[in-house]
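Encoded as structure tokens, the following chain is the form predicted alone, with no partner shown.
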Amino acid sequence: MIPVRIVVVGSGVIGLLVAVECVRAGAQVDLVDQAGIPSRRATSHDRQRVIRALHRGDATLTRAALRAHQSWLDVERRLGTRFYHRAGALTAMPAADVPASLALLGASGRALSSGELSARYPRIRFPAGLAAVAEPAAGVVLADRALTALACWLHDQPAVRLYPGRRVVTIDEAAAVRFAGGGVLAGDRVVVAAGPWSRDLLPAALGGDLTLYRQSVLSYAPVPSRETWAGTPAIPALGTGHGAWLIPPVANTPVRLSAASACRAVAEMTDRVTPDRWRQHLIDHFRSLLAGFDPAAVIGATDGYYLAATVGGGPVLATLGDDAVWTYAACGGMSFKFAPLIARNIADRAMGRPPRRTGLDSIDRPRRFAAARREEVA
């Protein structure tokens, strides 16, 4: 029997988890991105990436982040290489909403009371009265190693075609790809998952439905910075109103700081060169949350951009065709702890079988387009 040949586009994440799945589905696989393999323009392409289950009032999506958090350690074993550090997750909230969250967790979180909170972590400022929830097994992903591990994996695998600096310029719903100065590469499935490059590839109509977001990060390390933020979880809400977050050092990496108010919405990708304006925005705000905040601590900043729906703010998968071609279209800023499930998902799609649900709508729910006029239909 001839094995399927699936062509991937983008080495992200999701493109490096999808053409894993396919090849040990006994997939042909090809794998292309504009820059090298994997890429370090990606947006999953970072340091630190959290992976914890606490979605506040949706069980749906908690289940799912602790399917999740199980899949990235299955991951990390089969590619017998260590890049997710079991630090815990801590997530601050009014102490009456404990309850609920805990509930949501079961036997993966514990309450925090706001004196513990102050006992635990004296250099975090909490905002007065909140309490928090723990997550004693979560921790934070090393996204450049998890990324390099897969690459090496796949560059390994005979199945397995790499075609790095080859940039696709046009998609075809025949399941072929199109470069920049000639060329196609055409497959039996396409999958594209090009980070916020992909909407150059999609049809209007779809990519018309995408916002482009823009986030500014800090790179932190007060000396001596081991010492200082020893037993500190990741912290994606620290319960003020920026909807600021921080993770701490893993592996000798710097502080991460930001905030869901250094994240905006762009016309077009440019530079990654932090403004001044959103770097000091970021400085003002971690003074105030941080006891003993040392601006000239601040080692770095870089910008990155991902895609979202613009109505709902998630991800979103689309097909084009006959099911031939199958877009990654947008990340939505929060799929990278839900990759190995959404990987899993598309390559079920692309092996033409039935797909394992993920539990996140747009995924399960993806939408479709017509062929020949690139419309959308129900």
Ligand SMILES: Cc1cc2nc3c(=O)[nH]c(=O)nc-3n(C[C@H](O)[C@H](O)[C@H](O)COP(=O)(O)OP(=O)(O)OC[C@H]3O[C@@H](n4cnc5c(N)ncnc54)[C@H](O)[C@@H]3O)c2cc1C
The other form holds:
Amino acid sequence: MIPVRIVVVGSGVIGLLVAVECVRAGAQVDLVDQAGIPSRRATSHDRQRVIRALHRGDATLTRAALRAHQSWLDVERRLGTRFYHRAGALTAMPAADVPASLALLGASGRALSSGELSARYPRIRFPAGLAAVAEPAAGVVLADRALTALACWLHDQPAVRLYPGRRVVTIDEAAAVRFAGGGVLAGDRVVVAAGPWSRDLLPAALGGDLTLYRQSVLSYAPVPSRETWAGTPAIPALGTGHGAWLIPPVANTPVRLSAASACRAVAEMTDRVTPDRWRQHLIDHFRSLLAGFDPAAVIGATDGYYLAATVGGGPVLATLGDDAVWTYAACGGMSFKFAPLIARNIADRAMGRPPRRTGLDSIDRPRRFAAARREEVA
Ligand SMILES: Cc1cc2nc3c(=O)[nH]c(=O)nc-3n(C[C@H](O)[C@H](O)[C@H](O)COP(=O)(O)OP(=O)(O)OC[C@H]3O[C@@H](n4cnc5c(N)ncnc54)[C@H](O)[C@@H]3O)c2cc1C
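Alright, leaving the form predicted alone aside, put up the form predicted together with the named molecule.
Okay, now the whole complex, with that chain kicking things off.
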């Protein structure tokens, strides 16, 4: 039997994991990226990404994230490289909200009273009276290390051809991609996982429904950081009105500090240099949140981009033509943790198999665009 040939555009976390799943299912894979493979320009190519389950008030997302956590452990075991550090995760919230969050997490959650919070984490000044829910099994993936391990695995597979440094300019619904400067690569199916660049390759009717976000993040390295931060979990919500979050140092990475208030909608991707005003915004915020905060220990700041559905803010999967092209059009700013589930679902679709469910509605029920007209069909 002739193997299915799949062209994958994008070597961020989604493209790499889709490529791995397709190879494991017996496909020939052509993996293309405008940068290297793995791509250092990808949103996914960062030091840390938090993998935690609790999504307050959302049982479906929480259940999916619990499965995603397990899937990351499977990916790690299969690749034989350590990149998932079980630092735990902590979500601060009013004490009255703790029981509902614990109910979502089941055996994976633990309650912390306001007193326990300040006793355990004296460096962090949580807003007065807040309690928290801890997820001891959650943690931090060293994202750049995971991407490198995935790319190395693919590099060693005879069924894979890598095309670094090739920018795709058009996607043909008949399962082909056209490169800048000429040349066409055809397959039986095409998967586009182009991260925040996706709008350049999509029908206008879909691209127009997506919003581009830019987020600033500080790298903070107080001395001596290892002792100071030992035992601190990832804190996706410090409970402030600004939506502050913190990732602790893992394997000598700096502390990462940011807030929802440092995420803004922008018209286009430009540079990744954090403007002074956003750097200062975060410094001012964390000055009041971290005891002994030293602005001189802010060793860097970077901006990252992601696309999200304008309505609902989540990820978007769409198909063009007769299921010959699958495009992961937007990540919703949180899909690193869901990446193994999402990639498996997309790989199933590309292989023409019934897709395994992710539990994420926008992935399990993709949008469809008719061939040629490039208009959405019901
Ligand atoms: C600051 C920040 C913090 C985040 N924190 C978290 C977190 O803690 N947990 C979490 O789950 N998620 C987090 N996210 C979101 C997460 O990083 C993204 O959802 C995920 O990395 C997206 O992966 P991707 O593979 O879809 O896209 P990307 O990683 O951006 O990869 C896209 C790839 O496509 C390539 N490409 C694009 N256009 C073309 C073209 N025309 N031709 C060829 N190649 C092309 C690019 O070079 C790139 O390599 C965060 C995002 C940001 C910005």
